[in-house]
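Take a look at this one chain, the form predicted alone, written out in structure tokens.
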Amino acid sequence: MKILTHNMLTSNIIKSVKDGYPLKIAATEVQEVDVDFNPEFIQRLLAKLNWSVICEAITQLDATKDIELPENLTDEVKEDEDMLRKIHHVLLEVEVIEGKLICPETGREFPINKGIPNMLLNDEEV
């Protein structure tokens, strides 16, 4: 699971929820890949993501944790292609392979097996 769709992930389905998000991340493996490098689509990826939630999560990763984001997105940033090149690899070369996100308001888990998070709701949670 790349960084990129647990910013879309929530859980706001599950019964008694009312946000769900952001997930928190319990990754047992990360494996890093190269992905090409496209300064346009990651500039324009960024007006779609949650940013704080971004900072968030490369804190819950040991591969992350001594990658620096800025606080905020400004114009600067969004122009900075070292800056883009780091954005890059947060949200398209890290990859929890396995591990599980967890709800925050119940503390459900989703596994992640080989990259692929499972959220599947049981029949009482619907």
Given for the second form:
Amino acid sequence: MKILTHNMLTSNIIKSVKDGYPLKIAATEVQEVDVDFNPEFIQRLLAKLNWSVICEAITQLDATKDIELPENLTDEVKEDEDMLRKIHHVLLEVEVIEGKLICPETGREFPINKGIPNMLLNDEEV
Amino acid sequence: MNSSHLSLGDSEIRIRMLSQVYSASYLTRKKEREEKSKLLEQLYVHDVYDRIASDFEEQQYQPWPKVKDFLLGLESGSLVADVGCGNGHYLNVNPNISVIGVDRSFNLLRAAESRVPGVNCRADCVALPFRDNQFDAVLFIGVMHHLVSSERQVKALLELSRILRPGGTILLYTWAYEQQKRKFNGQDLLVPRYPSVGEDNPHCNCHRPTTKSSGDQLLTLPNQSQLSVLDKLERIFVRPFNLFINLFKLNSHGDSIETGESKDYINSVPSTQSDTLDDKSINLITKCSNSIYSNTLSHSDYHYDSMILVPKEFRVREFPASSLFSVSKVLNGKVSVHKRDCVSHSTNPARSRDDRFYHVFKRGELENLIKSSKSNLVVSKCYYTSGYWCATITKNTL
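Beyond the form predicted alone, can we have the form predicted in complex with the partner chain?
Expanding to the full complex; the earlier chain stays at the top.
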């Protein structure tokens, strides 16, 4: 699971949960990979993602907790190629292989196994 | 309530009381039906895909060209959810968009992960773990036909609509009842799987249950072991359905799919592909099948009224066993059985375990389903291609 993917996931499908967003990440195995850098793609993608959730997510992983991102996503940030590279790395090159996602409201845990978060619910949760 | 208020002649109160009784027992049945639907999907869809996932990697499946074109036509930075992504062959078609793969099958997802890592998650299409109004586009390719009830199909549509941003587009492919080289014995099918998939069919696609272009392949009769399984299934699933009683004569808000087919059909776009069915032959097939199988209850016989399902009239639905009985007898007056298939079938008990459930859609059914879902979804284009009904669906901005 990339941090990009994490940005879209929520546990609001649980019937008692209102937002379920963002999910907390508890990783036991993280892997870093190389992905081609496309600054225009990152710029456009950022318009669709929740910036504060990205900033929060990186503090929860050892691999990214020392990376500093600005609090606000200004136009200046979006034009800064070094910054875009950092964002590219955070979003696309860091993958949680094993661990879990945790619902912020109920504490329900969703296991991440071989890189795949299991968001299936039990009958009584739907 | 004081019982003296109830006089036998007071038909209005009696109807009200009856309707309370009916809706209470109806809700119980609805819940039962839901449980059974889930179980059926698990047995005949999820478990099967998990078992046969490795086959998809061994064979060279081709993505649908029009799905590829759709993805390539999206603007850079678009967010796409591929719901029912299978082994993920649409995840990396366009490097300038971001596609998230969703599937029920862990084994298929592992294949998808090896293609594009970190973008897949395991979930059910009726409960998608995404925020509202998030995706620019949603793919729903070859998934709808695996949902066993119209309630589940509508639930999935509403869920796709929820995660789609207003103005966004769903691309949906579902297997058609109208086929050029075969004829289905009903709309709810258990389709055997043949390991030789993909050898000589240039259009072969992992979502397609078709094998070779020969129509004989599905026309096999169940052997003894299959029958016993089916007997059991009938006991579990079919009989409770027969309890549906039509207490009230309700005016349905629309015609059945069959009668509305040509009038209601929106933007029919005949494909230029050679294997496209022309309107005439579709009509012929539909007409023929109606007269022969009029005693089966199909999804299209239900009408939605505030999400409460009301059977239009009482009929027994042969579900899900109907499919395994050959339809060839309809065509030539006797049952023909593909001998080679039968032999290999009996020597391979795993094969019937890998039968998959399909609900094949009749012309116009998909559009009616979308209309009845009471969502913001509007069909902007619908066409038939290579045995599939395909729809481009937009979410209204309001």
